[in-house]
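There is one chain below, alone, in structure tokens, taken in the form predicted on its own.
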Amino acid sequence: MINKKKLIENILNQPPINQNTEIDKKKTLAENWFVNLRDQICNDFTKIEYNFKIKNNNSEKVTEVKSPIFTQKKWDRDGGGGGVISIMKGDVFEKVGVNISTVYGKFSDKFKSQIPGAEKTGDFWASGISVVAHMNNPFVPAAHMNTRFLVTGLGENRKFWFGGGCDLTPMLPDKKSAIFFHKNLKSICDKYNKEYYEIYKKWCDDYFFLPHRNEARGVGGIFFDYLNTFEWDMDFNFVKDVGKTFLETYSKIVDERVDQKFNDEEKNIQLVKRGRYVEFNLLYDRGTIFGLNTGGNPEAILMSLPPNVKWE
């Protein structure tokens, strides 16, 4: 059975490196898959937004029409590295950011004893990219979807693995959406382990949970760490596998549902339902601790926050 402690233990028990130059073609080919997926994401997204916006024109000048487009900023790292936030508002996405990102550096002596493998020199690299979509349209589920590879330590010594999930957060109720999610996501687990659909989905949902608010923060999904079988390319493959059946799911959910008709009353719940998104954010989220403990850029980082929220 597959558990968090197992998994650690993995990759403290990696064997060593022999040649430093394998690590490195592989961070490369991570590196890569991440930029590849952003691309990916952006231009499918973009075509959701721009059919929106056909569809809904009242003039006869299809050419009236401007083309919606992710706005991209560049950002580096004092310690090392950086990346590149890329931001769409439109009429379907209230606002939907994908980030891409490879930073390097030392942990600090308080962060560094809590990532394996850095607990020596601080020593780390990792390479990712974060998504995260709020709706205009309430029917519509928020997303967030996450991969990354880390690298710890230094030469022959070095650990490495990779993390990630997908979850979706339904404003309304949306039973429909949350089993399509779910099915798509169990099939491609169990196309590389038949454990890895109902222990990524407990870990989930125990993930996005809050506990002050003793809810969960929408339908789950998955989400792994210190994934490492020693078979790279087959976590390689399962990595690249998760963010390919998250766009594919996703923008069917969203094509499905942005016609749907809404009123004050379910917007005012979606912005509320908002609330409960920005309080796990700011609160618990790892992917939040770990980019300011590692001198990330604010403005990368609390990409994730919708730009409309309610508290009451």
The other form holds:
Protein chains: 2
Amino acid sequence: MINKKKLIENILNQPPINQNTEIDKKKTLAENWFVNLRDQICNDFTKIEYNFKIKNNNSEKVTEVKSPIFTQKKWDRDGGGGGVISIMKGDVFEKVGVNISTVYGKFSDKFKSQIPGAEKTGDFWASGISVVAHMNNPFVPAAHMNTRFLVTGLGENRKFWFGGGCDLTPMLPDKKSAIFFHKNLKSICDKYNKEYYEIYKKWCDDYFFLPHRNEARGVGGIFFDYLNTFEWDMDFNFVKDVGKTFLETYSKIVDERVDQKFNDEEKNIQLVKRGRYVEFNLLYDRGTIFGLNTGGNPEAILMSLPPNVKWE
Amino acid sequence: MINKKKLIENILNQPPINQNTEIDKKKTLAENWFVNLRDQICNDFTKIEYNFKIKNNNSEKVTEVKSPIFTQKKWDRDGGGGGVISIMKGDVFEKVGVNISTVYGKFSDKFKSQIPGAEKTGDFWASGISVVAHMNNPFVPAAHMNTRFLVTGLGENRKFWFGGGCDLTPMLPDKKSAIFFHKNLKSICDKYNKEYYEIYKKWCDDYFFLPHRNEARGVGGIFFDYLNTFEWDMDFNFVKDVGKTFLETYSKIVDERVDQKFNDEEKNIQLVKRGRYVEFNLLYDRGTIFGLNTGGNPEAILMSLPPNVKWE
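Please supply the coordinates for the form predicted together with another copy of the chain, as a counterpart to the form predicted on its own shown previously.
To see the whole picture, the full complex is given below, headed by that same chain.
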């Protein structure tokens, strides 16, 4: 049975890396993939936004629909690296942010003990992508996806692994989208390891939970970390599949719900539900707290927060 | 020079309490005061709300103005005690919450080591009031006030102290209200100890700060804790003066700004600024994190969150 402790032990037991070029190649491949995936996501989401505008305007105006598109903002990290935030605020996507980043440097003494392979020198390199979509129509669930590749340590003792996941947050009860989302995630998990889905689903459920409300953030998805089976290409393919499957599945969920009529009461339920999303991210999310505590870019980290929120 | 370490030492060095009745009397006096102050606050804020409605309707309709008034909600705490939340949502006060509570029981092992006098048995008793006002007009600052009386330990070894403070958060630059607020706080501090204002002001500035944004939550005020000079009546009077002065001062600030015209852009600045308030409360506020971690009532704890918020 896969569990966190065994996964970390596994990473620490990885044999020495013989060639520096080997890990450099992996870093480049991963980083390029995250850029590529970002482009696919922005492209597909822009199409959804355009199609909606076209349907809701006169179809002869198609060629005039020029905005909104994603605006990009480059940022640098004190200490090494940086990233690019892409944000679109439209009629379908009330706010969607896609952040890619490649950062490196040394963890502080406080943090290095918590990161496999970084215990001695604190050296790390990390590249990843994260997506958070808050939708205008309360019948369209919000969604989140994140994948990353981490390398820690120095020289032949370097350790590396993938992490990530995706999850769905319907604002109003929506069993159909939950079933569809999980079915597709299970399919790709099963391609790699029959144990993955059940374990990663549970990991996700345990993680995206608000103890003070005794409620789940959404309907879950999958969440994985410390992924290194010693077959890098296979692990990388899994990570790519998570990204692609998320994009296809979520796009379909959006398409099917975006024309549904909603009223003020339903919109209000969405705004209040978004408050739970904020509570989770600021009170519990490891990435948020870790990022803000290690001098991360607050704009990139807090990109996940919804555009409009209500607390009653 | 007063500092946190000395204040805690002072509390721990307090001589044994000879009569149980003595501390019971103090508890009752404190608890009654918080109820009394709550009533004064709700009364004065309701008047402001009514006066605004009257001015902005036809004056002959005065007697018809019946709502909004504060709605009250009683809550019980698992483990002992409870409280009452009073909330008003009006035209001046977009959302104002006043919570009074008296809770008691045992701190968990994790927390008892952090609380003077609770180290051995974990026993505590706490009574207090907290007020958070989020205003409709962006020219009216948001405000927060909280005072409390704590008793820890058992029998003659019990320790007790007051804590609290108040602070102001203008949404748009407003030097005048900051100066007025601080002037009035300094006056009452000076009545008790010439050192109080400077120390409590600094404590407040240090506390209400968002490191990830490198910005202050507002323009500060005063913040104090572990207050026990061994002259209980004097300390209690100080706490009462903080409550009364806050109410008078803030009411005046509201009155002077409530008729100022504002536009969508100014309202938008307010909604974004409120996001910082949420970030502070969920990421850093000791009371919030402590409360949620010790099984406190989430509704009472998160009463402080603004009604409408934006993240851009």
